[in-house]
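Only one chain comes next, encoded as structure tokens, the form predicted on its own.
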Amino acid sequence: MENTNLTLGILLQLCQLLLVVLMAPLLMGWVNQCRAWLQNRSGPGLLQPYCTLRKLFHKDAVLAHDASPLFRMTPYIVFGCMWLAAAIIPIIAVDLPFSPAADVIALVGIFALARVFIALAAMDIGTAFGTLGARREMLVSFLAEPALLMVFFTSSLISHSTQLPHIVETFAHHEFVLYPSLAFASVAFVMILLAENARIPVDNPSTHLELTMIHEAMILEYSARHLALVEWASSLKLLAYISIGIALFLPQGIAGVGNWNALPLAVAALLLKLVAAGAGLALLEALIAKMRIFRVPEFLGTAFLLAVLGLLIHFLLGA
């Protein structure tokens, strides 16, 4: 019986690995389509990200003469980090073989590792745009990571664990309790998600203006398969952050320990949550204007204060 459960768990883990890497471009296409609808445009279509990736993978890469091996390896490292982060987050079940690795502090470390490599690669060529984007990216991460840790600590203190499977098990499969501290943490998390994924109001993923772009400035020198991996990693990062938000604040529907019969319902619930999250993200981007880069510290400082306020509410009120 144990061998059967282990084999089933491994198969489900492999299914989640394939699910996240194949579904990430579709999520990005859904967000772009919803934003186009809200702007009264027809939109590029849900499958456009797949067409873009296919086109890029069939092109020949063009590299600068002074590009180091770091510049060549970074797309693979960033893609691997984002795939790992998205694959170990419990999105369909909490007792998959890789689930114990989904520690919230380790996830922050994985995101930071990918960010360091993409920033170093941006500065490797020595262009002005790359260095500009790397400095702005480090500024955003310097302000966003402490706020993200405060959000994680609030959930960890309530569940008495830093592992996402245990947090999901506490919130989803025990007595339903409303935590005011999580309300503040959820607002802070949404603000962090927008900043970390280069979305409006912090950054505009569709712009190439010098005064506004952050993420795009770091990848201007990439082309062909390298650019495809970086763009694919960006969609995986968005999926990973939305999956973390689902696990922390809306875990209902995720299959509990040993409850394999609930997996079809868990997959259906995941798809509905991703559709709603993508539409909500597009709605936020349609309603909010792009802010100046000098206002970003205020935006992320507010997120940090909200996260700390949630933590203090838990300490003072126990809720």
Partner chain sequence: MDAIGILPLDMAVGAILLWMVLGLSGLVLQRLPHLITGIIFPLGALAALAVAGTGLWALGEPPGVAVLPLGLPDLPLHLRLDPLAAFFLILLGGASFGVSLFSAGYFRAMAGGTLGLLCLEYHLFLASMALVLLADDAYMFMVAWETMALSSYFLVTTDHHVPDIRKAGFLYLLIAHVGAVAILLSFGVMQGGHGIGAYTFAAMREAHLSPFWSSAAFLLAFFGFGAKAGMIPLHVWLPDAHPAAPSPVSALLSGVMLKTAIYGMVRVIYDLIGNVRWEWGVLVLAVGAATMLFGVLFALMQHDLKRLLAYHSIENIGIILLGLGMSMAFIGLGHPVAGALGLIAALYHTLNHAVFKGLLFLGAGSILHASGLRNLNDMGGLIRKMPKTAFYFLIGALAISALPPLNGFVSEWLMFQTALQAPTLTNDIVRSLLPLFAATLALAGALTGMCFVKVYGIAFLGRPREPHERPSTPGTGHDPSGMEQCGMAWLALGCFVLGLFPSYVMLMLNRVCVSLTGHGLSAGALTGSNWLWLVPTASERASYSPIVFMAVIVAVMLLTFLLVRRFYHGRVRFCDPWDCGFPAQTPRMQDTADAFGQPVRHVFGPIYRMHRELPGPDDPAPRFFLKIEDRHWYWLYLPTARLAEFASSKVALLQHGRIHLYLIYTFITLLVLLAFV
The other form holds:
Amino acid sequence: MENTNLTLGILLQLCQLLLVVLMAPLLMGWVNQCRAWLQNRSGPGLLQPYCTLRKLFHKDAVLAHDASPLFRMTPYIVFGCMWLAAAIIPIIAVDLPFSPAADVIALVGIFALARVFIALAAMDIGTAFGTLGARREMLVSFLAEPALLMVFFTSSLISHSTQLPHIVETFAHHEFVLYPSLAFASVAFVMILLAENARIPVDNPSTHLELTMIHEAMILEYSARHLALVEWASSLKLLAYISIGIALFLPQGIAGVGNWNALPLAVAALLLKLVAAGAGLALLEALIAKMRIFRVPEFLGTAFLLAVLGLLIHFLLGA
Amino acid sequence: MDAIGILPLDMAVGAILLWMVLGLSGLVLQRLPHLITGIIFPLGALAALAVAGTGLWALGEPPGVAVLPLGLPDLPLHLRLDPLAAFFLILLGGASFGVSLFSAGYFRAMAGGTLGLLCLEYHLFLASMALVLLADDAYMFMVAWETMALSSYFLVTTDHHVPDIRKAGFLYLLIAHVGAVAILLSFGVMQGGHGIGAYTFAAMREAHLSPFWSSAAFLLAFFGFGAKAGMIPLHVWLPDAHPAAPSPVSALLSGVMLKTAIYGMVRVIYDLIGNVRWEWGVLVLAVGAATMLFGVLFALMQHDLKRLLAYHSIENIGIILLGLGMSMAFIGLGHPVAGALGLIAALYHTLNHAVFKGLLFLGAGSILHASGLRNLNDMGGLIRKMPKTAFYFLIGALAISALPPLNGFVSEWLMFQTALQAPTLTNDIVRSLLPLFAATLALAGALTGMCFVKVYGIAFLGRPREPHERPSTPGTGHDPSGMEQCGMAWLALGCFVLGLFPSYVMLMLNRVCVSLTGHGLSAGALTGSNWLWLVPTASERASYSPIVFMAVIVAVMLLTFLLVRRFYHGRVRFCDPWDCGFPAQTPRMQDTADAFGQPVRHVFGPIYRMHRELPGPDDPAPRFFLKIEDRHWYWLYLPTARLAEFASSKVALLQHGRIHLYLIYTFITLLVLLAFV
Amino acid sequence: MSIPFTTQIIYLLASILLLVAFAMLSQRRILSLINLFAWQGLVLSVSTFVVAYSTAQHHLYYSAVLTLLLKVLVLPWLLHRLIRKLNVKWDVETLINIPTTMLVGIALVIFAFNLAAPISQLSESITRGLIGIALASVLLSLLMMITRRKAVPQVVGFLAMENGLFFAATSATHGMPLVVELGIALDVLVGTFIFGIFFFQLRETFDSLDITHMEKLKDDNS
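Beyond the form predicted on its own, can we have the form predicted in complex with its partner chain?
Let us now look at the entire complex, which starts with that chain.
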């Protein structure tokens, strides 16, 4: 029994690995489609990201003359990190054998690793926009990272574990309890999600104005397969963040330990949640205006504050 | 081993003696500099390896004690090798092995006379640090401590013809001695007036102090060791002194010598005083958090590479203090198991910092040697000229930025896990403060990441910034020689080993912890941790497996690479950088180190004391000037200095220059003493 | 978890109350500030309603309705009218910058929570954890009054402070007698009117609503 469970777990883990990597561009397409609808455009269609990726993979990579090996390795590293991150978050079932390898704190570490590499790659060619992007990205990150950790701390303190499977177990499969602290944490988390995924109001994913760019400015020098991997990695990152949101704040429907029969339902629930989250993200982006770069610290400071308040309220109310 | 009759302590003493002999022979051989670098430094490295091995061996043994027939009457020199000392011996040996190897290559170009002196001071420095760790009475400890301070002072002022370096050295010596006086007073408090025999550590362990006196001893020791460790507000010497020394020495100063101060703190607080109070923990936590944030924020403002690294040493001392503070708060409030975890996290970080900071300083030394540059604003593109150094430096940078799967991450992860034990506490204030301190740790970690993106991106990546202005420097740059690379490779390997096999280190530290506090990790941690999994409390609460982590990422990367190659192609074309098609691009358009720190300067503006001159828009010769200063100078040091000057000017009234008056002073003093004593 | 569901809802509402207090503290625009105040009133009203339901105290229903009318509809409407009349839609100017205010706010919350902990121990009612939150929101409103330069935000701060007190009264002690509540409601209403008149006077005298101008009113013979 133990063995079959482990085998099934590994099978499930591999399925999720495959699922996330294939689904991530679709999610991106869905968000873009919703945005287009909200802006009264017809939109490129759901499958556009796949077409873009295919096109990019077919092209010849163009590199600057003095690009270092680090520049060429970074897309693979970033892609690997994001893939791993998205794959170990329990969104369908909690039996993921890889998941205990990296708890929530290590998850923050994975994101940081990818970010450091992409910022370094941005500085590699030595262009003005690349360093500008790297500098701004690090500005956003050093504020978002502690806030994200505080969000994780709140849920970890409630569930007495820093492992996502156990957190999901606590929230989804025990008696339903309203946690005010989690309400705070969720608001903070949405703000962090917007900032970390280069969405409005912190960054504009579809900008073509160099001086306002953050993420785009960092990857200006990438082309073809490298660009494809970086883009794919960002869609994986978005999926990973939304998955974290689902795992922490909306875990209902995720299949519990050894409960393999609940899997079809869990997949359906997941799809529903992702559709809703994508639409919500697009709606948020349609409603908010992009802010000046030096308002960003305030924005993220607020996120941090909310997370801290959640933590304090947890200590006061015990909930 | 016992059959041979050698104890770990004997071996450690042997290695120390070897170091001393090597130092002296360096002085003798100063006419043959190639022998010094070719033989003495590698031998010193072997002795370091022996010290590390001794430490590993002694961790599993009961404490060894020895009394040397030297020293004061009634107080012969006591030596003791217990698990705590053994752990720090591993740190000392491991880090100095790499540094000594590096030195063997690095000092080749140095003139014979200076080299001979340097060799003496260097090995004396190592030996005195080892003696500090082994000392088992206050006298021995202070002698070793002062030897360490003096030898390091001479090492710092190796380039004593530069006035700034002399000044830095003086400041260092001054604060080191203020600290030493505090430590001495602390020992005095702890021996409690029981005569000279009570100056042994064994007697201090036995002594029971009242809460007031134990707090006094704690405060004095915290102040004294803190001055050596560079904690706020006694840190001002550190960013001046560490960069002044030759790079391998900086590596030892930052990597190892600061740790002897941590050793002293742990020894006095946990071992000699014993009953830890939680209020002390809160104090240490607050000072630690302030030190950490201060260090990293000022590091971000630096453009001198070695100075930047020195500020990061301040930051890391803050992190270590944070771990110690959490541990003390937990122990003081009656949770020794959580306290043990905090202590382990702090000691783990101590070891990690020794490894990666050593590595980074060696990297900085290689850059300095190869290109003559210390100012980041002049660097750029070094990865193309010195790819191997760039690789090692990258490992160090990733490790210090607390990124998985390297070692810096493990210790910070353990600290977060300790902070998450907060709900067990009953004290409301401490309970709500601990996660907040953890948040400052996260902030510092992220800022460190930013800082090392800055360092690496500006020094190694991009294009050389000021190529035309410096024709005189050997701007070509090249990777250092084999010995130097070995030194860096050893420390880089350390980053990986400590990062990938954390449970071994944790279980090793558990022994230290049990021997100090009588408590260790929980049973869940001991059963759950093996080569694959690191489990700090219980496997359902938290776990981390760097090996699985690393394996999956590498596998995924390789898979992606192969798939892309298999289904598509690997064609590459080269051309000029695109940069959104802007036509004129010069290397000067890249961010400088100061520019990279600008957002931080903006966000944390009030912390800095800034002098800035911005050129006007129609200035024909625009020149941007920025100077960042430490506020501590203005509100603490300058007033203190003025006070001291004022006091001495009053005392100077006594001075008349006439010998009769002086004789009268002596006479009166004699009379007073005879009358009262 | 054995906490009844209604209590959980009250906890949640209390947290939202605190959240709104912080949002007000960080808000730069007067219009949004007034809207936030209305939201706070709504939260207060709902929480009063839930307390009334869970403890079956009928007079609390009246308080809930009263709160809804007064604090969600009448007062915001009055304030909206006021700023239209005065034509003051400018951004709120703060004396201390917002992040610092936030940090002070966090410190206040920790302080309030620790202050309330012994009081909460005494109380036997189901909602004893809430006094800390109420206290914190009172302190935060006071902080907002201190840090704002213009008169309108100060009034909003005053009203928000009253909200915090009201919350403490309803949640911790299940409400005051209805007469007292009516009296307070009337007071608040009258207070707002008086403030309104005061604003007009202020503007006529100084041509501005910046209360720092009031420093000129002091005896200035020198």
